[in-house]
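First, one chain by itself: the form predicted on its own, in structure tokens.
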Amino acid sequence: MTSIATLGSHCALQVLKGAKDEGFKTVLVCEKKRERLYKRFRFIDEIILVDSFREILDQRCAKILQENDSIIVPHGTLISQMSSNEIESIKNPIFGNKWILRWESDRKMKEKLMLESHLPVPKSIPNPNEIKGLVIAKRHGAAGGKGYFLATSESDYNKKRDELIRQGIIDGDNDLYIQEYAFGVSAYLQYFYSGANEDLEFFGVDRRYESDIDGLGRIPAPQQIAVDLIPSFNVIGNSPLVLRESLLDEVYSMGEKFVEAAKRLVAPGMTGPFCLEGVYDSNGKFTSFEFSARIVAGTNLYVSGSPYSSLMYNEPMSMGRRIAREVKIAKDKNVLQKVVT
């Protein structure tokens, strides 16, 4: 019997609850320090205890997953814990296209795919001495916003970079990607592309609450200036958002362009959940500064479905359940190879 497996972090509860709702056995690769948490949930059938998530690469863990005929659902923790080479070396089937995760983790490749998708993207700054206005410096990979910082000049950038090096968060300039800062209302657009049905679904929108950059808004400007700190963009949680209906046509168009570009650049393309991340300006124009080529934690808001999934399904449909539904559809159509790698 096929099972759905994932790492015990990020959105594991949503993924495994959705898999159980679709009738699959559920398997959790769980660090021992988190065992007490996940044992609370009865929809988790089997727990593989590990000291580190990296043990998913070891023969013992791989054998248990193979015996359970497991399909692994990747999420941000997998990308943050392992290199692209290590992820691609996993022998157990991975839901979606594991090759596109490399494009998410490398900022230059990410920018190339976004430009190929004809998405409006902020200008990248190749060298700190070219900083002329407000920029944001980001780490490579799925860092959850930790180690990101704003800068307005080369000297400002160097000061903050050096502090992060001192804290051991980064090693140097090669760990950072500099991009013009895009102003507007943040919106993280959640999609699902069905390889089995060859159809794009728009699943929801969220905003992220980032500490302590969002908390600074509660402090008066004079005190902000007096506080000498590098505010973190570390994501603490997510809040729901519903877009003006007039924006939805463009939302679908951007998702379709991204799917088509992914097919051209990284076979077999963008399969399963993904997210276009950016901001809307005062004219309702979207600028996309990121993408995630897998399920994002913002979908945890919609375990019982979002306003948008409710328009497509007459039942509660989380992104986790939609993944499991896709596996079921692909198995019934005998096209499982289209949805796993």
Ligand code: AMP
Given for the second form:
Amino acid sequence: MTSIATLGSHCALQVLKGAKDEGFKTVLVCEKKRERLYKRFRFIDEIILVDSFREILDQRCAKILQENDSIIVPHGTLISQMSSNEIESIKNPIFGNKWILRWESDRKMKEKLMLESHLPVPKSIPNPNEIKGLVIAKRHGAAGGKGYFLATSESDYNKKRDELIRQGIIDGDNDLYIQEYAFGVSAYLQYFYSGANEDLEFFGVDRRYESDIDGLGRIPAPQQIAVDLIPSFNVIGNSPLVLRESLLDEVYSMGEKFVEAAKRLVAPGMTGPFCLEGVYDSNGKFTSFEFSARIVAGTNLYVSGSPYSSLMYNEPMSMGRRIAREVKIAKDKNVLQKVVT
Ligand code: AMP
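Next, give the form predicted together with this ligand, keeping in mind that what was shown is the form predicted on its own.
Every chain and every other molecule in the complex is listed next, the one we just looked at coming first.
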């Protein structure tokens, strides 16, 4: 009997609860230090204890997952803790397209896919000496905003980069990708593309609450200047958002363009959950500075369904549950190879 497995972090609870609701056995690869936490949840059927998530690459883990006929649901923790080569070497089936995860982790490939999708993206700045207005310097991979910083000139950039090197957060310029800062209201658009039904579903929107940047607004300007802090963008949590209904048509067409571009660049394309991350400006135009090619933690908000999933399903449909539903649909239609790699 097929089971759904994931790593114990990020959105594991939602994914496994959804899998259980769909009648699957659930398996958690869990670091020993978190065993007590995850044991609290009765919908987790089997726990594979490890010292580090990297053990998922080892024979022992692979064998247990194989015995359980597990499909692994990848999430941000897998990406942040393993290289693309390692992820691609996993023998057990992975939900979605594991090859596209490399396009998420590598900034250059990421930019290429976004441009191919014809999404409005902020300009990247290849060299710090080309910094003219406000820019954001970002680390590679799923760093979760930690160690990101804003700069307005080359000297400002150099000063902050050197401070991060001193703190041991980065090694140097090669760890950073510089992009124009996009002004507006942030929105993280959550989609699901069904490979089995060949259909795009818009699942929800969230905003991230990021420290230190979101806390700074609580301090008056003179004190902000006095503390001389390099604020990071480290995600602490997410809050829900609904969009003006007039924006929805564009939301779908951006998602469709992304799916079409992914089909051209990285077979079998963007299947399963993904997220387009960006800001809306004062004209309601979206600029996208990122994508995630797998489930995002912002979907944890909607364990009982979102305002958008409720319009499509007459039952509580979380993203985790939708993933499990897709496995069921694909099995019924005998097209499982379309939804796992
Ligand atoms: P990311 O890792 O790219 O998702 O970025 C983490 C956070 O940095 C985002 O949630 C935004 O708050 C911020 N951010 C990243 N890129 C930009 C940008 N080009 N313009 C404005 N804010 C950005």
